[in-house]
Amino acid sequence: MSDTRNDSSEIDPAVRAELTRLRESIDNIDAAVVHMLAERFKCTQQVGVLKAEHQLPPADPAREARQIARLRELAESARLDPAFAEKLLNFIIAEVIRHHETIADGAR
């Protein structure tokens, strides 16, 4: 027996319209996230250059810990899983540190 719910021609037009509306919103949000991350990395690149110019270490564990705590609080207030938010920020921080190390290596 086949499941006709997977056949898009069998989906109620109102449901299809709602799915389309929601997916368009998701696509817009994804685009905004990518643009926001690009802006964030432009700033962190400048931080990396400044750190390299002044022989500062690529990582700042105290700042990172403050940022993680802050993001966890923001996530909770936004009803987003704080553990997910922390994982995301840790991924971003690791990438930023990698960029800062590359910048520092180029400044030597």
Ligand SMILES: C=C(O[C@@H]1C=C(C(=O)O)C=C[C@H]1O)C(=O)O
Second form
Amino acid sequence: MSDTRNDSSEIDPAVRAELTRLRESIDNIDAAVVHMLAERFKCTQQVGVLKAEHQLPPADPAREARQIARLRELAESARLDPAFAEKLLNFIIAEVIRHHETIADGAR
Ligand SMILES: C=C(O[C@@H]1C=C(C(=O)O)C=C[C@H]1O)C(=O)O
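Show the same protein again, this time as the form predicted in complex with the ligand rather than the form predicted on its own.
Then the entire complex follows, led off by the chain already shown.
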């Protein structure tokens, strides 16, 4: 596209309205994602404490493999790229394991 304008006054009002409507939904979805992630991290923190109390390792690769397989199937049926879903879950799990290591270090 050669048109690189970014002045909202030049955008067709109908296009502007549609863009605003879609962006409002995107904002709601982003808020839901943040809230869901916060709840997930609350649970994983508790798992971290439990593991530290019982000298269990921070990571559980077998559990991760089951989750990845499950998430890839869910992604496929939702028409989301399974490779993207796997990358996202791995990113989250890496952060969780980092938290678990920190909790375990504090318990030693
Ligand atoms: C939360 C756990 O700890 C780690 C993090 C996981 C996750 O974020 O889903 C899964 C497996 C573990 O490597 C767990 O063992 O359930």
